[in-house]
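As a starting point, one isolated chain is supplied in structure tokens, in the form predicted alone.
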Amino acid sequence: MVLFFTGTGNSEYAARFLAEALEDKLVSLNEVLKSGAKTAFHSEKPFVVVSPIYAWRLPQRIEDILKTAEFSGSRDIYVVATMGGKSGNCGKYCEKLCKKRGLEWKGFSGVVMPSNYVVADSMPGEEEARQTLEAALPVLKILAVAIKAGKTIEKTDKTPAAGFLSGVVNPMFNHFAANSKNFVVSDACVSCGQCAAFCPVNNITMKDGKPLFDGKCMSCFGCINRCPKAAINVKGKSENNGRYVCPPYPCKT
């Protein structure tokens, strides 16, 4: 079973590739989180968790699933993380969580995907994104072959000061930055409601035709990047950085 969480589509792209290659079931953790359903998963094949990296670890809500979900059938678990470049000690934290649950740890690997951290970076154009996705496909294929054979996978990137980034910076990110306190909505908003419909943690409600943000945001930035009018921003940080949504898998090249 391939379980994925995504904000802008990168991890869904990777997960669909893996599910197809492994001939396995695909499950959206976005839908699980949004529905509030009990996190119980059963698979006779290994579990493959696909998620973006936020500040050198998996998003806190996805770590919570690893901590609390019921996994039955297979005891093998892999984690494949989409990232901008470096994974820090993300894999070590995942390994610790999975082993604590009695799962058989089969490894972690990061896959470089198009940049999507809209509050700090300019979003890639169509051609740049296409090239990055093309480069990711051979990496995903290697991972799929290893997973199908039951072999372990390993990270290939190295992160300077990984312990500090994953152990100190990440908790600070979750405490101070993973929120929607500074989100603003411009007059370009057309009241389409796509932001509320997508939000995986139901942090957005529509009032008088405009989105209102609650206190549950996990900073996936799906609402910002997916807004058809670029009307949602983190004030003073994302206005000039463009928008990015991963093309659906398979990418036409």
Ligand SMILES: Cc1cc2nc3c(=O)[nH]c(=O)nc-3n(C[C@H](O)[C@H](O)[C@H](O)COP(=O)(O)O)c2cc1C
The other form holds:
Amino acid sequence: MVLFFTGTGNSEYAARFLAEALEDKLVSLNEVLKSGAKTAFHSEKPFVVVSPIYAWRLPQRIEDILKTAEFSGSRDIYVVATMGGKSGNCGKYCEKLCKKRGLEWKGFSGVVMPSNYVVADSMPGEEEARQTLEAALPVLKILAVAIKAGKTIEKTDKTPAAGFLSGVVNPMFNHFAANSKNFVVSDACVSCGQCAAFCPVNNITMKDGKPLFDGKCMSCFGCINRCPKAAINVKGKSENNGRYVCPPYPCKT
Ligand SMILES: Cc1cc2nc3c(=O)[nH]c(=O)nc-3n(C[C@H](O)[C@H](O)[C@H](O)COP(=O)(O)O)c2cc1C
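Would you generate the structure of this protein in the form predicted together with the named molecule, following the form predicted alone above?
Let us now look at the entire complex, which starts with that chain.
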């Protein structure tokens, strides 16, 4: 079973590729989070969790799923993380969480995809994004072959100060920055409601035709990047950085 979470589509792209290659079922953790469904997963094949990296670890809500979800059937679990470039010690944290649950740890791999960190990075143009996605495909192929063969995987970057970034900066990021406190909506908003419809944690409600943000944001930046009018911003940070959404993976699933 391939379980994915995504803000801007990279992890869904990777997950769809893997599910197709492994001839396995695809489960959207966005839908699970959004619906509040019970996190109980049964699979006879290994679990493959595909998620973006946020501040050198998995998003807190995805770590929470690893901590609390019921996994039955197979005991094997892999984590594949899509990222702009640096995963820090993410794999070590995933390994610890999974082993604590009595799961058989089969390894971690980061896969470089376009960065969607719109508060600090310029979003890639179409051609740059296409090239980065094309370069990710052979990495995903190698992972699919290894997972299909039941082999362990390991691909961690050599982030300098990885221990500090994942162990110290990540909890600070979750505490102080993973929220929508500074989100603003410009007059360009056309009240389409796509932001609210997408938000995986129901952090957005439409009031008087404008999105209103609550206190549940997990900073996936889906609303900011997916807004057709680029009307949502983190005040003073994302206005001039463009927007990015991954094109859909071309497959039939
Ligand atoms: C809040 C936030 C924090 C991020 N932190 C990192 C990071 O520490 N290292 C990294 O390489 N990329 C980081 N990124 C970039 C994403 O991990 C990357 O673009 C990912 O592929 C997005 O996946 P998605 O399209 O499935 O949401 C971050 C993105 C966001 C939104």
